[in-house]
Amino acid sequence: MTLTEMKRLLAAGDIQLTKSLGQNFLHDGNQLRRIVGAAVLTPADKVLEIGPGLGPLTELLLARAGEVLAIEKDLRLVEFLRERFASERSADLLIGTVDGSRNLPNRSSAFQLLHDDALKYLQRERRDWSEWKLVANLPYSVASPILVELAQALVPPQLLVATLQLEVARRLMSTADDDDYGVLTLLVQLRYEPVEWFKIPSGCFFPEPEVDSACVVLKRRATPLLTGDGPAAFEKIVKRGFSQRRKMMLKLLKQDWPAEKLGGAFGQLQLSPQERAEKLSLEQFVALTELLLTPG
């Protein structure tokens, strides 16, 4: 879908774009196909796409993957979108609503079309998505809880591929000490590595967005870091250190763990009493995690 085209469609449908929604769409073929080609797909994959706009990546992701789910919030797209695509593979469409309630078609399909707010959406249906990988260009307002979201899903996506922010971006791939390092990072690193990313030019939307882009792509790691109560404590502590980033941590930390008890994990780690949180590596905030939980 080239830009003359997509502004064609946008006009012909008599739809006007909504800053609030994030709607900055993605035109630029050569971009396309390099964020699938990231995705490594297979017939035999399932896509998560979310945030599809007018289908440009959709298109993409049927002619590789097996099985696409896309979501989206604007009901003026999601028309557009079953119009565009109910000859697709001879699709059913699943369409559903914001507050939860849809018409399930009556046989598994190649492409589901849900009209929903995806973190919403995440944060309802717990499902097992470790077959998927999710390829999207996500809505900027809200790509980071939507990484979160799936990084601590019970069962989590083998791959993230995403366009976002280059802001966000730099936040997923940073390590210790790195001025982007943070609880983002922690959060999704606990459970995926990063792979690469690479820049997009904000001429490859419609809109222009205000911010520079990026894609990233994440693989889930093979084994856990951390299981049972580990991930929830680990969560706890990474919000805590990084609290006040300018504090020491063994010091925020004394407001949800014993004095001693944390004077005797930071020991055995040789971790300074004065360290910041932004210091400690993710393997250290594993490893005080698992001091922590430790009985005695």
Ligand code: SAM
Given for the second form:
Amino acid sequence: MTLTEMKRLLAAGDIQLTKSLGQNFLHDGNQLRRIVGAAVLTPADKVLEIGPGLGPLTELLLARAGEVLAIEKDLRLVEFLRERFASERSADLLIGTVDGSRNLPNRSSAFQLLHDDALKYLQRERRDWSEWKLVANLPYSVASPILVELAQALVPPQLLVATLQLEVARRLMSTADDDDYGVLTLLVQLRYEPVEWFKIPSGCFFPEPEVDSACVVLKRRATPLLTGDGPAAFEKIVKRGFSQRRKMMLKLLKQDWPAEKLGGAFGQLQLSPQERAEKLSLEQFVALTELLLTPG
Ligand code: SAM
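Same protein, the form predicted together with this ligand this time rather than the form predicted alone?
The next block holds the full complex; its first chain is the one shown before.
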């Protein structure tokens, strides 16, 4: 979809773009192909796309994957997409409603289009995403909570290929002691290994976003680093540890854990009592979680 074509479609549908929905549409063919290429799709793949917009990415996904589930919040775009893809896939096209009273036939389809808030859908549907890949140019205002929600799913998607703000991409890719390292890094990296990322120039979007953008690729870890109560405890430790970035982590954690237990765990991990959360690696956070959860 070229920029001219995109503008023509928006004008024909009398669609004024909504800033609060992060409607910066990607029209650069090279970037779209690069994003889809990063997902290494085959007809065996199931793809979740959040925020299909006018469908430039959807079109490529439908050509390569066996199944696409697209969730779009803006009803005007859902109606546009229904028409756009109806001729090709009319038998498979499903439309839901925002209030969740969806009426889905009980069968799998090549293309499902849901009119819904994707974050609410993910929170509500608690499904097994193990066979899915996320490929999306995410609405920037909800990109982080969507990725955390997917990372904390029962079984998260095998691959995340997400276009988002450069600043968020940096946080997802960072390691201990980086300026961008923090809660988002750790909650997502607990389940995912960063694979690659690339910048996408603002001029590739319409309208051009005020912030820089990037596409990140994250691969689900073959074996979860923590199981059972581990992930919830890890989240609590990480959030508490970063609640006051410049403060000593040991002091902060005393709000939730007995001082003796913490002292023992810090000792075993050879962590200084003065250490701040931003200095601890993912592996150290995992080990600390395990020690704090060990009875006795
Ligand atoms: N995929 C299209 C593209 O690349 O051109 C559009 C991407 S645009 C950055 C984000 C899209 O997400 C918009 O179509 C917007 O309406 C939709 N959106 C915004 N918030 C949403 C939400 N909570 N759930 C689902 N879609 C949402």
